[in-house]
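Below, in structure tokens: the form predicted on its own, a single chain.
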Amino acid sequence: MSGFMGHEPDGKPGQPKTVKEWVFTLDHKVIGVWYLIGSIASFVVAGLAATAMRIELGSVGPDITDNGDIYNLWLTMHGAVMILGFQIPALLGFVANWAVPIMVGGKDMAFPRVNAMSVWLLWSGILLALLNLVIPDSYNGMWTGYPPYSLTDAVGNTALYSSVVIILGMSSVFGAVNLACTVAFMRCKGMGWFQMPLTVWCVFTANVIQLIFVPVLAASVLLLSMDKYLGFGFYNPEVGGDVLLYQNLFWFYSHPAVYVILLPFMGILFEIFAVSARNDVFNYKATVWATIAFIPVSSDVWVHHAYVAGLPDWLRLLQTFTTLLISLPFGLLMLSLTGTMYRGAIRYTGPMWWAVGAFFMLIIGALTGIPNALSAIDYGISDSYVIMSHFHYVMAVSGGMAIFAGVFFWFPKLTGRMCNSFMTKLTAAGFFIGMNIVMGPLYFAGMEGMPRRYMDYQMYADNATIVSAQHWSTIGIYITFVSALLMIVVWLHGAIAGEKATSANPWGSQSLEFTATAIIPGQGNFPTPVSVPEGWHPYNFIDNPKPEFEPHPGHTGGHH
């Protein structure tokens, strides 16, 4: 079997082979790469943009510019680009087409046209992104937006913010409704709701909790937009506005969508970790009504980014508490993470070595997030490098290196070629040690009082500690640079010149996309309708049925 995406059952080539058949595509699979392309060039954007800033903070005064506002602009595209265009796309774009559909066994996402809508919304939005590098009044005001600053000509196009953040918010919703039904009704004959993988559970619950609110974060820049442009004045205190009314919309928006990154990560390791492991899921219905959990609690703890905002102390308390509470469902999925781990038969394949590093660093942000939730501790370093770090360990290194374990894992059924195996583990350690290095010491500089998103410390630089920090940050910047290209330069030769894949499973999975499959699936995914038969579980690596095939129409006989 040939070709890119492979072929129908009856031998028709599922590639597109022009340009229009790309760009018109209905497949899901290839929409899923085209989420990928797009948030693999993301990540680039955002990478050059964290370098430049690293390499700026590399000494006292200024290394590549003295210019704040060109320093914000690097500063807003790295926040805005990496979670909006990067992470989210790709967990929520790439496996949630490439991956969960075959893993249910759909032949396709419940309603393909606008799954293709959804798409080229994203490539919009990242294209519009895009010219905020080009525009002479490009905007620089972080990827919050807060007002005041949002509000005056200093900060630059706010239009150009609003509307990107509005057009990803669309391709967001379209895409949430879309996984969302193809989960609830295009499940395969005899696959109940507690025999799908991890990773269709993850990015169901993440899909739900962004149609529950990303219409507030929608809202919330709309209106800035509205008073920016139209004189109103929904956050402009002069003629009876809050400016705390936006901090509170945005953040009841932004920090459940820590869970909508998080939770699918966590569920490309849950898949990766079990595999390698030969282990079933440890507490696997525990794991899902803990994954459930995270709708109702994200949707509680959106204060704790406001605690020095003048609120009354009992909120901060209420806050507090909730903040805490989320850690108990995140604790179990921990825990079961760790229990799937448990005298297993560990295979320490190249995914799996990127699966292992998301998971350690996962754990440093993990436990620096808990001081972090009480008010009291917060008042002393909130806007610091210590909330800086920890927000970076938790959700976009450990998160980067889930989305970038996935696509090793899911590589040989995207291409039909493997990635060499050194290569990709190489890779993975520079990766780790390199983020490490940027992001341990900025802890200590935090502690001592520096704060974020300043592009120099002249005040601090009779701080060894400070100063010490920032050198040693911008060494492990250069290993992590080099490392993410060595990655992407893997990535191109296993599927130029990499080795064939000779088994349509190569890494032992119980799961549909793998067992179910030819080597790449081809359109409709499956030779005929696939169904599970009774006692069927995708973490059963002991005497688990295989899957069984409706017959071809004219044929007759049992399952082939």
The other form holds:
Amino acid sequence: MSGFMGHEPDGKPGQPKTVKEWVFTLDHKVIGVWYLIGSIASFVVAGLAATAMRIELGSVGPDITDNGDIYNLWLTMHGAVMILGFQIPALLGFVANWAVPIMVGGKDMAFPRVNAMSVWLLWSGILLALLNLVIPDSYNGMWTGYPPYSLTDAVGNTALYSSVVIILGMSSVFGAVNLACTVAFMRCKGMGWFQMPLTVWCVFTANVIQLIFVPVLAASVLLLSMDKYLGFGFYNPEVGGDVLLYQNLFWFYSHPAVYVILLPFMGILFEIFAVSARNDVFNYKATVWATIAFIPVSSDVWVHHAYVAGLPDWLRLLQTFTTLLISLPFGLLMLSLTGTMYRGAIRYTGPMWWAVGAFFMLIIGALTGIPNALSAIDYGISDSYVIMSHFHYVMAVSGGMAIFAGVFFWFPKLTGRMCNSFMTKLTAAGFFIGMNIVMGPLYFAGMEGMPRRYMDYQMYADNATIVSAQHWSTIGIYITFVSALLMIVVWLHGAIAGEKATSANPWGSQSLEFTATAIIPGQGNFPTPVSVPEGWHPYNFIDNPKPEFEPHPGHTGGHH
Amino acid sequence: MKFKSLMHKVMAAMLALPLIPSLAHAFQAAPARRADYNGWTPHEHWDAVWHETMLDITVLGVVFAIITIAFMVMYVRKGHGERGKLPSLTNQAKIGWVVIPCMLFLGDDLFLYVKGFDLHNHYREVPTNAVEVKLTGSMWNWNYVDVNGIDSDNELVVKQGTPVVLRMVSDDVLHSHYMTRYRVTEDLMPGRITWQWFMPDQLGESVATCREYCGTQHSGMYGKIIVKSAADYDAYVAEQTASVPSVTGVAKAATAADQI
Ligand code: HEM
Ligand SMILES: [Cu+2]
Ligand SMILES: [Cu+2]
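So the form predicted on its own is up there; where is the form predicted together with ligand HEM?
Let us now look at the entire complex, which starts with that chain.
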């Protein structure tokens, strides 16, 4: 059987050697690394924007700029690049590409060429988005792009926004089809659906969500550019259009999109928790079903982003209820994360420090979501810092920490080297403490009324809570900034001069990317096609049967 | 055999227990409260529900965090070869660990939903004695026109104790009118009319800000809500209507009424 790339899998250390090989690669692992580089680069750009905003917000009145357009450009770049450039590519790009095919015992993604196209589209999208920082009519309509503002001249280049979203959307859809096929058809012999690691399940479900909802987003932003440049009137009330149509379409995608981020990063947490505690995942099958339940549950709650948008009262009340129902599958996932600790044998490795940080941020983030679900509570805190603080806890910080945990976890498999363990833990602690100082006080500022997307808050200058919250938050960003910077230094140091990994399985995982590959998995991932025997399970740390390999084609009858 | 199936029924019934408090609350409290909401204004009602919700999530969070931290401390790996000993679950236990937590979550959801439902209705049922004010948002200005024809930018004067309903529309892009003290937000948009009401219960000033991103000066778009006593308010109206030529005032009020 010939390999997808026209050569046999040989399992030899298979990092490309020339620049050409790196760029035109079809190997899912190299493509995964490209996703990771794009994602971390996006995190740096958007993080710098966040730092600038925080410094500006540190006190009442101008600190580093008095120009609203500049702040709005930072904020637009921050939101869009963090979500579309950092988190989604890290999870549905890096984790989906690098880890998932090996975890299911496949030798590559189902369609390696489509895969290469997805990552090329991602990079085009990111570069196009960065152009926004230098073009004269830069787009400042936020990542949400609500009309009618996004149809005005004041917003800048709406076409750029539509194009970036559509290009990244295409990248996601190609990636999603590819990943779904990989999980469905590339699993190795013996691996049943309920023997897949939870990371695989979570990435798989997230991609199903992408497949269903991304087209709606693409359509909604396409109509935006058609309105603005071609004179259509979908969102223009003067010619019978409706501005609310956009909000419905946009959130019909963008609420499910939060699970596209949440599920895979929880998948990473499951992996690291189980491996660190050397414990079975608590109630594995129920956890899988809870993951799947997110698909229907997430599809019917988008109105909670538009409780104050003049939609009918019955719809607000109905979706208040459906929104609260999210607590059922989500609660089960949290329960099983904690349950995985029960009677475990926990070792606090570097990745585990990051994962634990993510987990506690997730508790805060999830619980602060409950009040927001009530339409009537939202009347008091809609578009305030309460919301800002909540979604940073639940998505930005928790998700970010889980992603970084994943990078540290798979780092030895990417580079063959280990990151400095002490520094990994130190940066985890610094990031965790820093982000709590950034986002904690802002929750209280939000309760006092501080609105989102404000470059200044002169109307609240005599409100001591808001002023001191903003002040402390800006102090927190320095701690976060230094920790994030150090983290990147730790990676670079690890990749270049880190201690060489002595084992292919440094954390003691049972999953195939650790147990069945070389220190750096080679071309085709496994020396020869792998299979898992009956009774094998990725979370059985006690008496798991070993994965088996087909005899090498060169040797005949060499059974042992 | 018989005894066992009885036991199953008892257990099934117990699963529904968490639902009882919220259902009881829904039936017992609703009609009485809807009549007068305990004499609360919507923003006092909001504060009460907010505090209950905060208490609810704090208790949940603390309990959950304590359990997790306890596990994390108790089950640290001792020997090099130690493995986790999570007991394997029977099929009943697997189902139980789904159904029982789900019922507890659902019970809490319903409990909060009922409170939210009540509060929602409080916000969305305008008292019959409310006076109307027309509010037009534009980049970056709030324009209020009241029933007396008083037309002012970024300042609304109202009478203590008389509920006010704002009928709102936007001239250009989306805006959102949030009154800090009255805890109420609603968007303004072109092509649709939206509304919100509030009860000015205390003398003094409070801030109204814009909560929907509307461009460069979004954070500069705010006004004042000023509450005056009945006597002061009447004096204010007399003064304003005397200085403003009454024809325009009436015309403006008429346009306001037309558009509503
Ligand atoms: C690294 C530390 C971070 C800091 C200090 C930070 C800070 C901020 C600040 C100050 C704002 C603007 C508040 C406003 O004016 O309304 C903001 C908005 C936002 N942030 Fe972050 N953030 C961080 C990380 C992230 C991450 C990792 C994400 C990932 C998804 C993220 C997603 C967002 C989004 C979606 C918005 C809203 C944008 C909008 O209003 O359109 N942030 N953040
Ligand atoms: Cu949502
Ligand atoms: Cu605004």
